[in-house]
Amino acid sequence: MTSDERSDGSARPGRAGRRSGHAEPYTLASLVEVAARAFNERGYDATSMEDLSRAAGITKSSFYHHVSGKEALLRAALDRALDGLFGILAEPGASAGAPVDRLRHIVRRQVEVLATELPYVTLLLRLHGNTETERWALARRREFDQTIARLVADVRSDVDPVVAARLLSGTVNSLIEWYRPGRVPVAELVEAVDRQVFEGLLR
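Would you give me the structure of the chain only, in the form predicted alone?
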């Protein structure tokens, strides 16, 4: 029995680098997932390729077979988060209909994307802008927020759309601080945020 096997001969869980029954035991997607979680736990700057290879259960040379370095992993993880957010804006519910209905669709879908892509969205929301990739992602995030602000302006002319958009995003984004998959069903989470944002705590 090897160190990566249980007593029953099956592979141990939690090691991206060794999975029984696969000629290629790890993929770029699985390495990006490992990297996103490590960056969230340690911080991007404090995470080394040695840390990442250890977390994935593979050698650094194997890691470099898939990616050019740490920033490429960061870019791939942020791409996943941003693709999820901007994909919302391309949906019919976000692009057609009354402004308030479009805004409501976007907020509800933001919650879903955050819940299903939690490690990647968390990474996006915790960026400091220290690298070129981080600055690129922050610019994209501001572009998303500006789209929300323009829509808010169509819904309410008596509020500052930038402030309102930030409050909306802040409500959704705060979920990363406490939400964990399985703790609350995603559908219930969506409904709870929807009620708080569009109906308020007090009638």
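Alternate state requested, the form predicted together with another copy of the chain (shown: the form predicted alone):
Single chain only below; no partners, no other molecules.
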């Protein structure tokens, strides 16, 4: 973390000597991925454009040739996270069937999306609402959570549905705090969350 960044070698086009023509350009998506990873490691505000450009392998001014600014990178990353989450609600399993089955489907798919879109969802879940972009993303996220809350209310009307839904979302979302791809297979993770959420620690 002192200098010579980019501890993981991914998402870095092959321009080892600036020779050999264009050689795979920096796409917006690849730079957003680099940015999302850096934002998660140090936090959005603590990550400078110098950090990002160094992680991408070019200078700060060159970096601005590909992206319009810091906040645009954040918005693109949040967009990707929200698209993944709302995509779940558009699936047949989320709208058809008994409420408990729909809830179960959403929870399991949400675990999968969290795992596959980890850097982007992590950013979404750590927002503060400082800028208009962040407030917009937070509003969409609340929309998603409320859909789940209504389902929880249908499944369990005896306990406080609001509190139960918050705890459910908290359990699922807490994956971003520790899950890293590769260690635990996603399918295994889905089963673990499903069991703990619906059956609890005491069977």
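Here, rigid core means the biggest group of C-alpha atoms that superpose within 1.5 Å across both forms. Residue numbers count along the first chain shown, from 1. Please read these numbers as outputs of a predicted model, since none were measured by experiment.
Asker: Following rigid core alignment, is the displacement of the residue 59 C-alpha between the two forms equal to or greater than 2 angstroms?
Answerer: Yes, the C-alpha moves 2 Å or more.
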